[in-house]
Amino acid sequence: MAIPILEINHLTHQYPDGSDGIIDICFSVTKGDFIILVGKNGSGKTTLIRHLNGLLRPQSGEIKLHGKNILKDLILTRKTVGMVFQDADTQIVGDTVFDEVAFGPENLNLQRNLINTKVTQVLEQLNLIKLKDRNPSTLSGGEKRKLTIAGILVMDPEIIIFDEPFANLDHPGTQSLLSTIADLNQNGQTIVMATHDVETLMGSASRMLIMDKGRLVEDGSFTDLIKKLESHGIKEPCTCRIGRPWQP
């Protein structure tokens, strides 16, 4: 049995007004997983994923990264568990695409030639190299999201967390970004994604977590849980509803 990278143990978080955000959450993440986290608005998805690299701290429970509490070394945690937010503009600080991707390695005081090599490799991997001298503000929404992924990949993370990555993208942008994320996973990158867009991820995600009222109510394969979505207030993909065969 694979040894988990990340272990979430009885995690509970309350908001300042005393209302529950997440309640007694338990699951683990192993290398190569492609997990989607689904649930109605207000079910606790975003609250949960913001705990996974220490952006929020729980009232009880803990998260372990390779057996150690993530809060003991937040620098290592955030290097190992990268986060791509829904609004890419909140993560972009560089004047050019190249500078943006170089920002993280520069803060680690790596040698300049190593930084340049790593940044170039990542930009080539994500087909962004032709944009390296562009100001990020001139990029499309899909290109900006790829840029935020590049800024994380250059740090060699073990897990990348996504919060609604397809929000406000058109169909070509969505398909391009999905192809990028699926390729990363097929090459061994571990993915955890909070999303409403279950249908887009059919055939890519291998595992689904369903949240309802702050609790993790289902954890299983995409195939096993697809027919349980409606009972938790989540739209079942149209492909399944009209009776077309679906192959994982």
Second form
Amino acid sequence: MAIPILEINHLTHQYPDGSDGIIDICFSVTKGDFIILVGKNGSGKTTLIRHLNGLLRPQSGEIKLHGKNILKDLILTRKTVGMVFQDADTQIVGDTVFDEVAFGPENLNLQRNLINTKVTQVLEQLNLIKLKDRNPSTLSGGEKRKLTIAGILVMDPEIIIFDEPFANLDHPGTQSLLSTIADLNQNGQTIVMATHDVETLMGSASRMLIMDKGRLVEDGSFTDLIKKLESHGIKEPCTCRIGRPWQP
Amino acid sequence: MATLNPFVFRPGHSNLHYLDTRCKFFLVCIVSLSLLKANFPACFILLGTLIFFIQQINLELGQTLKHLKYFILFLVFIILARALTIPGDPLVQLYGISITHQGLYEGCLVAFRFFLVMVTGIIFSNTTRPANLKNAVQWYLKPIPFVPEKRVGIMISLALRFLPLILNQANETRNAVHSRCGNLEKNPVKRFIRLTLPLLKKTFLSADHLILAMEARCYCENRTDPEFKPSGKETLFIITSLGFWLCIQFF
Ligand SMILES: Nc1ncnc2c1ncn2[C@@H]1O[C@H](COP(=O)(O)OP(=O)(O)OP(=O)(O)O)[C@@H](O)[C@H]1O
Ligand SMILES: [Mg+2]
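Please move on to the form predicted in complex with its partner chain, as the form predicted alone is already shown.
First the chain shown before, then all remaining chains and molecules of the complex.
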């Protein structure tokens, strides 16, 4: 069994107003995983995800990154565990595409030359190089989403976490983003994704976690759990129900 | 929106576009300083120079003047005010009010100077990327003690980024209010509150998200300094402008 990068042990978080965010969550993430996290609205996906890089602190339980508590060195944690938020507009900081991607490395106080090389490399990798002088607010939804990924990728994270990356994207936008993410995973990038869009990820994701009312109720391989989705109130992809094997 | 505003960056390849922003900043200051004392001949020389640069950056003179119509009205008002208030040899006399020679001369000169400052500003903002402007401000603030220049830099770039978003949001909120006949409300205070409350709520919420996103990307104060790419012509520009300034000071 491979050594896990991230271990989540008995994580519990309650919001100040008394509502339960997450309750007693345990799982681990190993290198190369493509995990999708599903569950009804309000089941605690966002809350869980925000713990993974120390944006929220648990009331009890802990998260270990390579065996060390993530709260010990938050800069290292956030460099290693990159996070792409749901709303692209509120996470883009720079006033040009290039500056936006350079924001992270600038925070790490890297040399300017190194920053320029890295940013250019990432923009080329994600096919954004033509847009490098554009103002991010003039980009399309799909391009914005890719830009936010570029801003994370440039920091060489070991894990990238996505919160509903496909929200508000049309079909071509979704497909293009999915192929970007799947490519990253093929190249060994570990991915954790909260989503309602199980069908899109068939054939790409390897593992599934199902959450319900703040608890982790299932943890297993994507193909095994897909049959159980309906019993947890999530729509099973119709291609599965018909019984036809899914073809890429 | 962009077409309504003459003060927006227009991409291009002129000398001014490639000039280091710090240098351009300095030039604007020198020109404004010179104008404080400039007489008519100096103003005309400067006007000639500015027109040359306007040609270089392919700015439509007519269009720009059209955008400035209220400003020009304001200039006319200045001329009139001066002409009517400054004592001297009367040029025209009507009902005891006289327009004086000296007043008219003074008024025209002041208006001319204002106009030139405006044109300088337009040329500057048309050839300068907001991102570079931010870098230049940050660079000038660096030697000043107790000013956290990196924080100011981030604030400027966030403002540049989020102002259009907030304006957009304001528009959307206004449309939402209007589509439910909110515009029938006559009380201006109520109207104002209806518009601003949802807007503020949304803005603060996005600010929360923004803070999280910045934190997730290791935001800290000790950041890499911005980069400048001088084009090599800065010295020439600076020397010329200083020469102009000195000429005006002493002649
Ligand atoms: N800031 C907060 N204060 C109080 N309660 C909160 C807060 N954020 C979330 N909650 C509550 O915590 C629970 C889990 O919310 P969370 O946002 O993690 O759900 P989610 O699975 O991401 O939902 P969705 O699919 O809608 O994004 C919900 O019951 C929610 O009402
Ligand atoms: Mg959520």
